[in-house]
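As structure tokens, one chain now follows by itself in the form predicted on its own.
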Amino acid sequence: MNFLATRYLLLAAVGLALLIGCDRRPPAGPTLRIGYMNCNSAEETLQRFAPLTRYLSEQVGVPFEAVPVDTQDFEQRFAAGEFTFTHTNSLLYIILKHDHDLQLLATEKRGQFGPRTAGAIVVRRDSPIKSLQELRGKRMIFGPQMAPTGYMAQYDLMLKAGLDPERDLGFSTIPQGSFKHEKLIYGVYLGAYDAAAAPVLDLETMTREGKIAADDFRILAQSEIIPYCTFGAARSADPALVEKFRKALLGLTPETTVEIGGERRKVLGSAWVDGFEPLQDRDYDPVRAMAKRTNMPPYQVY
């Protein structure tokens, strides 16, 4: 073979060994599931995370498949095993962690406390209720049950106040359907509440979205701030996958994107969150104090 011959096959078989280098080798064995926490509708859930979903699998070499699921199931869900990695709010982390030693992988950052949240109760910016103690009486909305900072949170600030939301609101219920949280909102707004039970995020994202403006109500009480939405995996998941799952999420940026449907989709914007953050287990012990003075899940006593 000729000095000519032998440059052009090693420049080929040079060109061929950057080809595959350069190539993302397609995610490769069985699918395994990640339960994401309804927020307003499964349709809205899967919607926004299908890009997520589809990074993690790109990143971890694993294909991953969203399911949607209400908060009132997650537990049962999990347990059963239909999902190996959950996203949930942070009471449903402890409700897992606690009942079936859930792993933390990595917390959600949104608004302006990052990584963590608060819930308040609001009334309108005329309405003649100052204080916690005058809400005596009156007709409030909560969110739901399962909310940490649409109810658990507000609870909590009514009774730290000596007051026992089931005996000393002349009236009180919960929303149906989806947007709990936009709901409950312009139910005060409209009048048809004296106050609700706001999530502060709630308030600061309808408010930069031009729904509804900062000087329509007024915040009576506000709670500590507490971690955000979560990602876990169950025990049984491999050590190295869930380590390369916790790095993919570190790891995500505002200018990471993926393929979807013939389009690039920025990963972090069409799930509505800012980044991740390495949280620890013992950050999550304000939301445990909070379930146990309102007697929630996982500490009730019936």
Given for the second form:
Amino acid sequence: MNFLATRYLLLAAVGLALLIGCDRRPPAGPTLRIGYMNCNSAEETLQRFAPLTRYLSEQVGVPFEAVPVDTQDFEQRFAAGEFTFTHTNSLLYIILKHDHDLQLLATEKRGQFGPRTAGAIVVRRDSPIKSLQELRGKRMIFGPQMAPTGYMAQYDLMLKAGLDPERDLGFSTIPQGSFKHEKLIYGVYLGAYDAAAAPVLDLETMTREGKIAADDFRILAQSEIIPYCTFGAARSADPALVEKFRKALLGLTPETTVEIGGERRKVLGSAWVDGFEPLQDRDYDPVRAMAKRTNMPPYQVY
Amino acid sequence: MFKDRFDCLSAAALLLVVAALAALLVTARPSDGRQSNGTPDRRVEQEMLAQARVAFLERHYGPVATLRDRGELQSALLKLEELDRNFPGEAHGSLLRGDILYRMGLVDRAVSSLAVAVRGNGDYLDPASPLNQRDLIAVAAEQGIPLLRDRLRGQPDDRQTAATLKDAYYLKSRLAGGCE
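Switch from the form predicted on its own to the form predicted in complex with the partner chain and print that structure.
The complete assembly is shown below, putting the previous chain first.
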């Protein structure tokens, strides 16, 4: 073979390798669905998790579709077989585990406590209310009912203090629409309510973003620290696929990127996540205990 | 050489200046705060910097310590979030966060924060420093190592726990000090 032919052959080989290396098309095959619990809105949930879903498709070798799901509808839609993988809060995880034997994959890390967080009852710093007992007859705003650190944890704190939130408060409500947690924090800040059931993570985030100051509020009580949002897999899922999915989550670093919509985006940064940790199912026992004490699903008794 | 009286006067003045300079060089001593080579005394400079740093930390991070000492741990953490916006990467923020997380029982998170603090400022391990926090760092590392080792045995692919265990060993190594 002469020198010119060898050179062309080498160029062709390099070109082919580059083409193969650059091929980032989503893998072919039947699409599997990941149900993402809505946090603030369906639109925001899709935007946040699109890069993560693309990353998982590339790593696992299966095309995934992100499906935003209302918290209240999650169990029914999961039971109907709509999703193979789930991304939910810790309360929904224990419900799906209890009722449908959901497999625990990894727990999301975000904020000061990593894969865990807490709920707090807050009042304005200048409020005359100094203890939980003084909430009797007052106006209080809670997060959505299925929020472990925006509703259940605070309900539990009040029960432990001998208060029945449904009888002892003067008035209580849940905000409507999107960004409920921010709304209730602003509700207290602006004086519309005396106290709020605030997730600690939202207080942290809003303080970091400069929306509120640390001195604006007094924390009357804070719950124990419980696991944060969690990835799970249906029991019927292929075990090899589940293991690849889990490893892909645990392998994420802040530098991991994917190309999506013509842009190269950071997977964790886009999802507002610091990383994932492999917690154990027993780490969710405090959530189970809280659900029992507050008569919440999956232990609700009428 | 000397053509007139003015040349004589100039020469005399020049000699006087040279003699005065020579006398000055022979008799001069380094003044306080300066070394003989004319550069500022580094010990004085370092002492001033150390005092300024302690005053700076007290001024900005004092409210966090006050909240912590009153037992308002979550409020103290929120105050740290606020300070992080103004002083990102400040080691003292990591030190206080580690202290608060340790008090909350989150030993693994405390170890990570304390390791960041010590990497940022070794004074936290210096017994002679006003910033010394050896006792806190030692107890967090001692409690963290068995806890993290057990967790890693159960979950060998837990990279976060592996990284935190390395942080705990790093703290232990820094507490032990170098070769003497």
